[in-house]
Amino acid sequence: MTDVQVNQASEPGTEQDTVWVQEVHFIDSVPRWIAMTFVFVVFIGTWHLVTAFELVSPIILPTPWETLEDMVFVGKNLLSGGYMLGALWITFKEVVYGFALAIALGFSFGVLVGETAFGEKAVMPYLVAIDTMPKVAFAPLFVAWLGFGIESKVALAAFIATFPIVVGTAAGLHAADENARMLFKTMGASRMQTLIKMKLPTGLPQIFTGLKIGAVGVMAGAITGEFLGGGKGFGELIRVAASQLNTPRVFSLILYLSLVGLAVYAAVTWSQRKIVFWHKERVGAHDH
C-alpha cells in the first residue's frame, strides 16, 4: 500500500488543506473467501500434479483422492463411536489440560516477571535458557516422572505452551502508557490496584497474542508426548499407521488433529473477540 496526498480546496479564499488517503492494491481488496480458495485450489493442484507424474514415490506421498477416501473412512469410524473417537477423545483432552496448565503457569510466571524486577532478572534468563533447549528431549523425563498415562502428555503440552505467554503477559504489562501509570500513581492507587485495573486492560491484546502462540503448540507437545511415551491417542494412531505405511491414513488423522488445533486456535480467538472488542487487528486496510 502507498500514501497518496490529495489537496482538497476548502472554502473560496482560503488555503488548500492537504488529505491523506491510502491507495488499497488489488491483492488487499481480495475478499478472504476467495484468496482462501485460490489458495487452496494451488494446493490441491500442485499435490496431484506431484504425485500423478510420480515426483514422490507413492510409498511416502499419497494422492488427495486417497487421502480424502480415508479421511472418509475416519469420519465414519469417528461419527459410528468407534475405536478412533476414544482415541481422539483422549488426544482432546490431553490437549485442553496442557493448554489450561499452560495457562495457569504462563500467567503466573508472566505477572513475576513483569511486575518485579526480581523475576525480570532473576526468573527470566532460566525461562529462556529453558525454553531454548530441545523440547523433545525432555519427553522421556516426563514419561519417568509421571507414567506413560495421560499425566506425562499433558505435561509436555504445558511444558511447550507455557513460554510464549510468559513473554505475552510481561509484553502485556509493559506496555501500558507512563502516563497512565503516573495518572494512577498520583491518585494513590495501590500496586495491585494498577495492575488489575490499568496494566492487565492494557495489556490483554498481547497476552492474547501470547495465548493464540500458545494454542499453536500444545497440540504438538501432546503428539510429541504420544510419539515418545505411548498413549492410547491419535499420535499413537498415527505412530501405527506410519509403521505400516499406511500413508493416507497418517494424513487424515493429521488433519483430523489440525481441526481440533484449529478449535482450540478459534476458542481463543473467540474470547479475545469478546473481551478485548475495542482492539482490532488488522493486516492490511479492509476486512472482508
Given for the second form:
Amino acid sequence: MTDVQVNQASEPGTEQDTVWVQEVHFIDSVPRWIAMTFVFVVFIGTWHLVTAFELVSPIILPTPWETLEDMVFVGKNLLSGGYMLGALWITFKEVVYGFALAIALGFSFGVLVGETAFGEKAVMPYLVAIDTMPKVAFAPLFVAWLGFGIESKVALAAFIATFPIVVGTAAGLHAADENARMLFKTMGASRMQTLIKMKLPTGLPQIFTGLKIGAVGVMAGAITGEFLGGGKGFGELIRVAASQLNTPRVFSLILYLSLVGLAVYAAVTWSQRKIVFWHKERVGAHDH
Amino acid sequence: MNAALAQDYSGAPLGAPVYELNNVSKTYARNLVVALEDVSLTLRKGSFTSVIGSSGCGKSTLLKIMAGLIPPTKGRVVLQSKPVTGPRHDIGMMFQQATLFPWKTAAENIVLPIEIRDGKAAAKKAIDSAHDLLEMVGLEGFENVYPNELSGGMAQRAAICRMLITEPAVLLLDEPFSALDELSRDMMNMELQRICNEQHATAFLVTHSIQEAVILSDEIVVMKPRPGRIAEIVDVDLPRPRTLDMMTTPKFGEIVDYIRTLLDKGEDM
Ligand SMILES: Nc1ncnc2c1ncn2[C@@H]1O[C@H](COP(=O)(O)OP(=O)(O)OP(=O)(O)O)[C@@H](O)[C@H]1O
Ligand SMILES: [Mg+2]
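What would the structure be for the form predicted in complex with its partner chain, given that what you showed me was the form predicted on its own?
To see the whole picture, the full complex is given below, headed by that same chain.
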C-alpha cells in the first residue's frame, strides 16, 4: 500500500524537486583582493582623518601622504644603490646568517631532545628555563662578547629563533603514531632508519611551524641587536631617524624592513610547499 | 601471474607445523596486568587461524609476542624451527590502519620493507614485483599514486602488498579490515583468502567478527579474558574455497552460534 503511494507521488509533475536553500555568507562571494583593498582603504582613511583633524600631533603621527613621499625617497635611494641599500644589505645578511645558525642549532637540539631519553630528561629542562627568559636582555652580553659588528646581531637573532625550531623539531619527532612505529619495528628498521625514514618526514609539518615562528623571531632579534649594539644596519637608520623625530622616515623604513621579513617568511613557506607536498595547510581557508 | 608469488616461500610441506607457542604468558610490568596465561598453539603450514575474544583479552598482545615485537614473560615461541627473539623477515604483519606514508607513492610504500632491509638500490629493483602485487590486488595503474588519493579499502590493499613483498612465511593480521565498511570488508576477506591460497601462506587473524572468523578459518581460537586464556579451539570444516553465500548455510550458522555461546560463557567468568 505504502509503495503504491510513493510511486504515484513520484510521477513527473506531481512532485517538486527538493530545493536546498544554502546559506551563503556575503563575504564568501567577495574576492579576496577586494576584501583586502577594503581593509586597506579603511585603514588609510582613518589614518588620514586622524592626521587631518590633528587628533594627534604631527610629530607623533605623520600623514599618510608624508609617509608615501618619504617611501618614494627611500625607495629611490635603495634602487640607486645608495647608503640605505648598504644598510638593508647588512640587516639582510644578519637575518640570513642568524636564521641559518638557528636552523642548525635548533634542529640539532630538537633531535637531541626529541629522540634521546637523555636529551629529554637532562637537556630539555634547561632549554625550557632559558626559553622563558626575556632573550633580548642578552643583547648587551652578545655585544660585549662579539663587538659592534654584525656578529653580535647574528648571535641575538639566532638565539631568539633557535627555541621555536627546537620545540617544533622535538614535537615533530613525537608526531609519528604507534602504528607507524610498530610497522618500522616489524620491518627490523634500525633506530637511525626509523628516525630518517619515518619520524623526521612525519614531523616535517611541525618542524616547519617552528621554522616560521623562528623566521619572525630572527628579524626581531637582528633589529633589537642593532638598536642596542649600533652598527650600520637598517635598525641604526631607524634609530637615528627616530632620534631626529623624523617620523615619516621611521614609518617608511619600517615598511621596507618588513619586506625583508616577508621575504624570509615566504622562503620558508615556499620550501614547505615544495618539501611537505603531501600536507595541505589551510591557513584561514573556510570550508563550507 | 608472477612465478615468484605462487611459489612456496618456506619450503615446508603443507600441514607441517610452522609456528609453535608453548605455555606463553605475559604480564605487563608497568601495571601488572596479566594479559596472557599459558597459551599453547600450533599453526600448520598453509592453514588459516583466527583468534576471537572480548576486548582486552590479550589478542593483540598475543600477536605482538608472535611477531617478536614484545617478549613473553614466560614460554617459548618457535617459528620455522627458530625461536622468535625479535622482529623477523619471515613474518608479515598488518594492522587496523593501513599506515601508508604520504610522502611515498603506493609502489614506494610497498617496497619500503625492502628499502629498510637491503637499501635503496634493492628497493628500486623490487618496484617491478610491487607492480605485480598491485595488479594482484586489483590496483594496477595506481603505482604512482600518493596514499591520500586512495580510499580506505585501496589503502589496505596496498598494505597487503607491502606485507607480501618480502615473501613472508606467516601473516599476522590484527583486525586488518575492521575500519572498512561491511561491503568492502567482505570483498577484502575473499581477496585475503585467495592470496593466502595462492601463496600457501600461513595466516593468523585477530578479529571481532564471528562471521569473518568462520568464513575464513580452518581453526578458530576462542579466548576468554582476565587473564587471557584459550577457551577452546574450534575446527571449521566448511569446504574450500569459501564463498560469501556459505554464510547462509545451516552449517555456518551452527558454528557461529557455537562460538557465540563460548564467548558469552567467557564473559560470565
Ligand atoms: N603496553 C601495555 N602496557 C600495559 N598493559 C597493556 C599494554 N598493552 C595491553 N595491555 C593490557 O593487556 C590486556 C590485553 O590487551 P590487548 O591489547 O592484548 O587486548 P585485545 O584483546 O587486543 O583487545 P582489543 O580487542 O580491544 O584490541 C588489556 O587489559 C590491556 O589493558
Ligand atoms: Mg587488539
